[in-house]
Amino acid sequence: MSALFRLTATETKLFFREPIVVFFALAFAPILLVVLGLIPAMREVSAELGGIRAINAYVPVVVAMGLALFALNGLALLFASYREKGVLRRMQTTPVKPIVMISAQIVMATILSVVMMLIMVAIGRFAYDVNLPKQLLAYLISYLLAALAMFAVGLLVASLAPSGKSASAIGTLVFFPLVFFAGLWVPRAAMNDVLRTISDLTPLGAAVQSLQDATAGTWPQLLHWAVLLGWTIVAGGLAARYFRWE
């Protein structure tokens, strides 16, 4: 456990002295959301999503999308580069082993991504009268399990990639249609029922729909948090079977 916290510290110094990836796997998502709270048409209220403004339905998609963004665009490509440098090849000479040090990243990750959550909720209850998650309980939990499963996701791509850069790429042919499903663009409440189906099967639309749930107050779908949990498992496992050192 001792090792595992080190590594962690560690793990979020080196984070934070890498400038781009800290800029768009932390800032980029607020920074959007409150770009989108800007636009008129985003405080209206719209019979499409429901009878709710869009910017209400939008925070959970931008909150899924900081995760996305986190995983695929900063987690992926950090670890990644880790190899192509060489820092994983010295760290092989050491007692950590392969699955300590992708705990350390995730947890890193998670604690990150949490305070950024926790950012986005605040810009959209204090700056757009966004209400706040009526269960509470159920949105962490959600919020945890997203976290997993695309963190998982990105560990994965990292493990697979040869290099910075084809990590960076990979993570963005997977990441656009992640986004989509999520409903960035089409809104899962506008979409038709095939597009909603593979919707619910994907991490972010599982994630993005539990969300929206435990912030109306009901508690989210079984179906939801198995797939979050289903790809977490899945994509975890892929990454601790694939990981090399270099």
The other form holds:
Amino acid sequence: MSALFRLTATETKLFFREPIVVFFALAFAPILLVVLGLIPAMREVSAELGGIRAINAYVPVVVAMGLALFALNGLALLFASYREKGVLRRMQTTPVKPIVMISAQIVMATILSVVMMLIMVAIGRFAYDVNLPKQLLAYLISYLLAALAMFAVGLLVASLAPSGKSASAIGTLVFFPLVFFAGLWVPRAAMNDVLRTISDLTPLGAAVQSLQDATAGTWPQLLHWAVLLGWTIVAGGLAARYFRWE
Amino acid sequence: MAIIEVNNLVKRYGDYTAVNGVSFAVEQGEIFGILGPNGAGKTTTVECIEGLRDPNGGSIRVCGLDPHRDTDELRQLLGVQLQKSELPDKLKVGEAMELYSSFYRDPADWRELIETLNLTSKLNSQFRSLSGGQKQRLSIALALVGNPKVAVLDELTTGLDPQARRDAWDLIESIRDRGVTILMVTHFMEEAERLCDRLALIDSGRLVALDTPAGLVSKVDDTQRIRFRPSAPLDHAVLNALPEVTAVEQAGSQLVVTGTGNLLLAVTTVLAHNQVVAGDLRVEQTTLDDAFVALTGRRIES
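Alright, leaving the form predicted alone aside, put up the form predicted together with the partner chain.
Okay, now the whole complex, with that chain kicking things off.
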């Protein structure tokens, strides 16, 4: 427990010493939300989006994008470069088990990304009058499931990438389709059936729909939570399977 | 009882046999060296001892533990300094020590350790700002923070300047004085000769010889050569009459006396007796380097 606590505290300190990583993992998504909200058209009710304002539809999308940035640019890069530099190998010679190291990273990433999510929900509420999630518990569960699924994908990228640089490249490559299906360019409500079905099966598509449902006050569909859990189990399992100390 | 026992160790990577039937035992309190050229199987051998690699054959015991099966317990007893291993760039020395000491059941006082290793002034420095020697010292501190019974040091002084290397040697001796048994891997002859109580010479995955540094040298050849410029002419017959002397040659103004045993004492006694002073006197002995060439048929640095 003490090793896990120390590792989490140390990793968090180190995270905040990397301004560029902090910017992309933590600040970029909230800034994007602020910028989107400043566009007048975003604050108008859109028939295409089922009669809600565009900014309301975009809060969950940007929240989900924030998770993807954290997982793919933060976590994956960090882990792969630790391996490349032999940081993990040195740790392997101590009594600390790999699961403790991975847990520390996930605890840190979860806490920081929950804070980021709260900031974005607050920006939506106070700057742009977006209503708070009506089903708070469902919103939180959906968010945590989405976070786990994305961190598992991030760790899988880190496990497969041969170096820190390639983790960063693969992370970016994975990022764009994921945020596309989350609805960053074409909102899910505006997608055709084929695209929306694919989106349902991607971690961020499922995440966005669950967050939207919880915001609107209905419990998310079982399908979307199952998709998130599925990604966590499959990607997490593969990440553990292909995990290398060196 | 030996603290490390290696019996008939075999480790293969695919078709390539990196370690092929190596056996040795390290006694408690020893500085034991594994010496050999690059690619000889030194690092693979210690990685099997550290439980980082699973051997294909043979057995290993460290403090009575099987490194592969009792890995958890081994980690508490064995301190490891790896050949290539860094820390996160922006991790500070003090933070690293605090972090690593939290990993162990019964950690050493890391502040005292840092003091011993002369790093106290660097407590708030980030890893990336340390010099090569400081990084190595920190690496040793991390290997010792768990209060290990055995420390394994792999190519500790590679890449250090001569002064830092000498400092590291003093340090290793002081670690042994704390009661830690040291297993070190090196390809520096001078280092092996200066530090190690005993050496295992490994070449192409096989144990070539196992002895004290002096023992290895004498096993090969104990011929010595003395060169000097006599202050007055000296009859070669006087020297040739000594049982230790095998040959006397004149090389310009110098005399070269070849022989065995306590050659220097015998020759200087005769010189004193004949009131001849030996100018520019030099003794050339077989070195560990020569022994290595004789035992393996090639030079170590190649």
